[in-house]
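Presented as structure tokens, the chain that follows is alone, the form predicted alone.
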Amino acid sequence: MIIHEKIEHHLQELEACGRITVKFGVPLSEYCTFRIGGIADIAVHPTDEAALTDVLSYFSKNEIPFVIIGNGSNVLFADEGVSGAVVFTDKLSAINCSGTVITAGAGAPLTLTSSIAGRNGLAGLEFAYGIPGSIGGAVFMNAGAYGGEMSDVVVETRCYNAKTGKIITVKGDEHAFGYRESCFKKNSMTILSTTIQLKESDPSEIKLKMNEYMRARSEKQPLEYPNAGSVFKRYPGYYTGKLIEDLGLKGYRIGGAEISQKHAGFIVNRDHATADDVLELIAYIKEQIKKAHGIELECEIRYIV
């Protein structure tokens, strides 16, 4: 889209006041763990919660489409880029610990939050140690690993509706958590912060468990190549990575995208892969699994155009 001078001037004024940082015409490959993506019209980093809500309200009133991104660890940006604004929550990263409760901003790194919990003798978030995402992204998709999920620990989430200008608090079952699902995938709310309830435990035991999980990630996951995490949701009764591996697809490539030779549930950017390479490889995997087992795999990665 063409960015109107008035819009550009307004954003530059906000930047001059120290409320945001803004760039125009930026390559999205620099903002995601896949290292793939075209140009975004606008990339905005609000410095705090008030700046975030003000920017989103402004975009909404001026009919500028926007998408919210945390660490860009579970997304695939289109080769054509993103029309409108990409708003990053990375600066909303405050983490506060009080008793057995942790409140973290949407942009707080998941691994850091888990680590702070452990240092304070709080158990329940060990599964998140090593996941390269943000708190907001983790709540959005109910991230989980090693038998734990965000739904196990999240008690409430503050969020913002840009259309109404209201901040509301979602509590308990209102999150509508499911397997890689939450209410935020179905509504237009932007996560601002989340409150997590944990349990007291021995810090050394917590640290031991986190180290075990990190060691397992390093051994089993292709951390040496750009990727966006597990590609597919687990189909009930099956391990998706094993289904793909059993078909002999490890190492199969389309363009620069490759099914990881270390873990078949991952697609890696092996050699300047494009989003189209990844999408074609995803489609190929789904086709082969459907032929072999008659089941439809569902993608876990967000594709953003």
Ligand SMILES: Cc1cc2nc3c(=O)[nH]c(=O)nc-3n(C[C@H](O)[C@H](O)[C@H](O)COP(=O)(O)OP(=O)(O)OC[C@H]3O[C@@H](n4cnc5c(N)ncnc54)[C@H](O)[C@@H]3O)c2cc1C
The other form holds:
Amino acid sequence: MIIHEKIEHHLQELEACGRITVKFGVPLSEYCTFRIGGIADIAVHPTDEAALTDVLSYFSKNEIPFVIIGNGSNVLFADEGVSGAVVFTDKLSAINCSGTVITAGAGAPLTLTSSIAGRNGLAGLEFAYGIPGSIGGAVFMNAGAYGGEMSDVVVETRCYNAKTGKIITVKGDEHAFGYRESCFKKNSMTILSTTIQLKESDPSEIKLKMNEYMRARSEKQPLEYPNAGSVFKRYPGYYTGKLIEDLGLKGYRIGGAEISQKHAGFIVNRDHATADDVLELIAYIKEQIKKAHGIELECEIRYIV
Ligand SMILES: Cc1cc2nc3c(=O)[nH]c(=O)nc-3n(C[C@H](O)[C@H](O)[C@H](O)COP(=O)(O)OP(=O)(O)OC[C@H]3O[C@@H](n4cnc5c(N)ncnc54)[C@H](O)[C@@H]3O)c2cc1C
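So that was the form predicted alone. Now I'd like the form predicted together with the ligand, please.
Up next: the whole complex, starting with the chain shown before.
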């Protein structure tokens, strides 16, 4: 995409007012846990919610495609990069705790939110401790682990529709949560903040649970190499990692991408992997699983072009 001078100038003006930081021609590999990806034409970090909605509305009016990224822990950016703007929510990171309710900005780290809940004697978010995402990414994905998921605790989510310029509040069932599913996957809304309902409990018990989950993560997951979490969704009745492991595929490599030797449900970036290496490896795994079990695996990781 050729960035029009007018657009560049407008964004630089917003930056001069301290409302956003903006960079042009940014390597996306620096903005995701996979450490893979080409160049983004425009990378924007709005400093607050009003700056975020203003900049999205501007992109929408000027027909500049954009994608929202939290912590980039569930994405694979294309080798060709992303045409248009990548908008990061990292600065919308406020976490407010009142009684048994926590309201967190889209960019608030999930693990920090879980930790703050625990310190305040609030149970319900222990499962999220150690998931390296943002609140926005976690609601979008309905992130979950160890028998819990965001749908158990989220009561309402404020979000922005860049086309209409309206902020709305999605409540309860309107989130349409399912296994790694939410309404936000379909409605293109940008999550601004979410409100979580927790229960009073003993902080030391909460802490014990969180430490146990963290220990299990570092024991089972290949945290020593860049990755984007579980590649595939669980297929009903099966553990995907086990299916892949049983086919003897642990350690199988294409280019720099490898099926983790520690956990076959993960692909790791062993050696300067490209997005194409990862995509080829995903296709290979799907083909092998289809041949062996007749089932079609579905990706959990989001491919961003
Ligand atoms: C080592 C490791 C372990 C993991 N363990 C788990 C686990 O146990 N359970 C689990 O569920 N996941 C796990 N994940 C995956 C990932 O951390 C979660 O899905 C997380 O919730 C994604 O959050 P994020 O901010 O990184 O989202 P991103 O990767 O930045 O984005 C993911 C998707 O959400 C969209 N999005 C992000 N923010 C917004 C927003 N504000 N508004 C609208 N759309 C938005 C993006 O456009 C993208 O499509 C793991 C990942 C890694 C690397």
